[in-house]
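Here's a solo chain for you in structure tokens, the form predicted on its own.
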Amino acid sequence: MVKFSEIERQRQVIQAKLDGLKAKEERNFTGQFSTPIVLAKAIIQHTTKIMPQGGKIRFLDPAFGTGAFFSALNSAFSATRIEAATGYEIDPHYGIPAKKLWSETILDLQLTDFTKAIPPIDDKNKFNLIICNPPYVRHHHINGQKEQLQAKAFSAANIKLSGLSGLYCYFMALSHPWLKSNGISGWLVPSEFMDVNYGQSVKHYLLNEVTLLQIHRFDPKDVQFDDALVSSAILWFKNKKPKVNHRVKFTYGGTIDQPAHEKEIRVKVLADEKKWTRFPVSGERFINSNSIPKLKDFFTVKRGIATGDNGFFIMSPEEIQRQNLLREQFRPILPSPRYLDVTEVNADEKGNPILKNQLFVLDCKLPIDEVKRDYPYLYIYLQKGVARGVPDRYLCKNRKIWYAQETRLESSFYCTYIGRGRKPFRFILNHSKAIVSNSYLILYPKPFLEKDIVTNAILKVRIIEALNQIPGKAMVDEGRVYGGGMHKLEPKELGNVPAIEIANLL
């Protein structure tokens, strides 16, 4: 008789040993983050409440690893109920030891790439339970097979996946023809698909091709994987077209069975809502969002400049002097948010910010021949950059002049776009000529607002007060969250933040 508890004990020892033999960078590249057994058991245990009672189980794990979910399955269901179990594992580093470990069980472990496997044609050979923690491989690491995978995903599940989709999206799509009608599928995935643009196609699939049953989103501060700073969610769906009035259960925080928050959301609401992470803590938007004033109605939002090498291009006044460089080839730039402890930046008579840690960014538009002829010390400094490979960096080598920064005008209004806590973002009132790096977002007033600011000097102060009165939750709802509770806002997302405070002011 197979003792699954003893196999699980051995599996955990093997998993730790195998992980230790691979560099963390390699596992990050290939998206190999093993599911902790406690989490695997919690997911399977919750799945038992979703599965129909009784009946045989045909189980599939398309990204098997060493078998955490299969182990959890055998602790939750009797051996007599599990009719078949199949796994796919592309990496022999994990697959060969796993195949040996589970050799005395009914498991059929295929040491091959699931994305290239052919699904069963006969429904009786399909599976009524698919549970998977797919590899979290970012889109830029899916080399040479993206178009083929997109075509297969569309054929398998009617999903037109974006080129920015991670590999986990393809796994979900390609598993569709393996799942029996009315079968249950559960996926442990990064929660970012709920908010980002590439996730729209995944959400369309979940709302139209299957019946989405539940999404549990873990508190971002409670990272599920020790070696991956990823905010995770587990979703379950049934292979059946949804009813028109179907509601999806959203849970958040706590445990899967005892969440901190819970709410059912209508499918119609989800189809219109771009930010699913607002649920269940926030409710449906009952007011027509198009009628609510937003920041984009008053500002054009852009990202700060990306130098390509801050250590080379950004200097203190002392460093500029030490290199015998001229200040006229530099622009003032604010320090990163962590080193800026004020919300209002004043300026001296030259327009430079009055700060303890003044910084300037090299921004020369002259061709290198002119620099060599007219600014010999600058030419010497640039040659130091050449020696350290700065011109070969991605951003620099794609510029006409590698040491000339992208064009950005300074603004009176800047916003930190990444942070933690209840109010992770703050707005900065800038009176100086300082530009900002891409650690900030820039808000350029629309022409009508700029005209009012010019004629009313106190208006800038009133505007910054109004901006900082925007509730942190309103901004968080429009952004995205990552593991460890780190919140982030992209330019378009900041533009979509409700700006009732600004509208009331004007």
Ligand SMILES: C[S@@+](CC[C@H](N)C(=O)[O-])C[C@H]1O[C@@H](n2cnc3c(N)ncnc32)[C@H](O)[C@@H]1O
Second form
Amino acid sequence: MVKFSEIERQRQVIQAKLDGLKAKEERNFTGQFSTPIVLAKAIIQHTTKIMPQGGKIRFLDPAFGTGAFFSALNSAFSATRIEAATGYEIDPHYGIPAKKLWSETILDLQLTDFTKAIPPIDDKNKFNLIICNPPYVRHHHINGQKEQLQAKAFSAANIKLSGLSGLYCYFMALSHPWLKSNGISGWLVPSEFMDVNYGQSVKHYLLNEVTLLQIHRFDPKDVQFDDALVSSAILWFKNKKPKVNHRVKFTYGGTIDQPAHEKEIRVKVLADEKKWTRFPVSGERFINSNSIPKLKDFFTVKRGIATGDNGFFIMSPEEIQRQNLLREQFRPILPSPRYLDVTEVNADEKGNPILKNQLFVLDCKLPIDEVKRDYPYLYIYLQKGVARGVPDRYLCKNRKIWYAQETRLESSFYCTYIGRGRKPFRFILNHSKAIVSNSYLILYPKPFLEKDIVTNAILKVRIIEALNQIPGKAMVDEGRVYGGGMHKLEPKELGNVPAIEIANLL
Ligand SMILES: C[S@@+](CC[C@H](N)C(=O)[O-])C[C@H]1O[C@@H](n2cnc3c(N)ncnc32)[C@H](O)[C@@H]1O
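Which structure goes with the form predicted together with this ligand, now that we have seen the form predicted on its own?
In what comes next, the whole complex appears, and the chain from above leads the way.
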């Protein structure tokens, strides 16, 4: 008789050994991160509650690795209930040892590319349970085969995947014809799809082609797993078209079985909501969101400047002096939010920020011949940049003059672009001529507001107070969440933040 607990013990040893033989960057690149067994078991345990009781199981894992889910399956179900089990693994580094490890079991492990495999035609040969932690390969690494995969995804699941979709979206789509009707599928995927544009087609599939049962996300504060998994979502669906009044269970925090938050959201609401990560902590939006004033009604939001190489272009006054460079070829720039501990930045008589860590960004728009002729020290400094390969960096290479910064005016209002915790974003009132890097967003008052600001000196202060009163949750709801609970807001998203506080003020 096969002793599954002993196989699992060996599997963990093998997994650690095989991971150790690969560089972390390579595993990152190819999306090879195994599911911790505790999580695999929790996912399978929860799946047993969703599945119909009794009946035989036909199991498929399209991205098998060494078989964390197959192992968890065998610890949850007796071997007699498992009628068939199939796995796909493209990488022989994991596939060959896994095949050997599970050789005494029912498992049929195919060491080939799942995206090229032909699904069974007959329903009886399909699977009623698909569980998968697909490779998290980002779109720019899906080389040469994107169009083919898009066409396949469309014919398999009626999904028109955007070119920005990661490989995991294709896995989900291509698994569709492998799942029996009424079969259950569980996916451990990056939660990013819930909020970003490329996720719309995945969400469309989940709302129209199948019955989405549940989406669970972990709270980054209860760190049970590493960063990559903390920003993941686990979703379960049934291969059946949904009823019109179907409700999807959203759970967050705690454990899968005992989440800290739980809400059921109607599919109709989900179809209209761009940001699914607002659930279940926030509920559905009851007010017509078009009637609420937004920040974009008062400000034009832009990114801060991307220098291409902050280490080369941004300097302290002492460094500028040490290199014999002229201040007039620099403009002041605020330090990154981590090093800025004030909400209001005051200025000296030249418009430079009064800060203990003053910084300046090189911003010269003169052609190189002129620099060579008129500013020999700047020329020498630029040559040092050439030796360091700065002009070959992506942003610099794409500029007319590699050392000239974007023309972006300073503003009185900045917002941090990234942050953690309950109130991850801060607004800064700037009285100086300092610009900001792309670790901030810039808010330029619309002309009508600018006019008021010019005539009413205190208004800027009132505006910054009102901006900083916007609840953290209102901002987080518009943004996106990354690994380790990191929140980001793109310019458009900041523009969509409700600005009731500003409307009241004005
Ligand atoms: C995120 S890992 C998950 C492994 C395992 N199922 C687990 O949960 O621990 C994804 C696995 O898919 C494999 N993989 C990547 N592309 C594949 C493809 N096109 N076909 C089959 N397997 C693939 C990788 O080699 C990797 O072992």
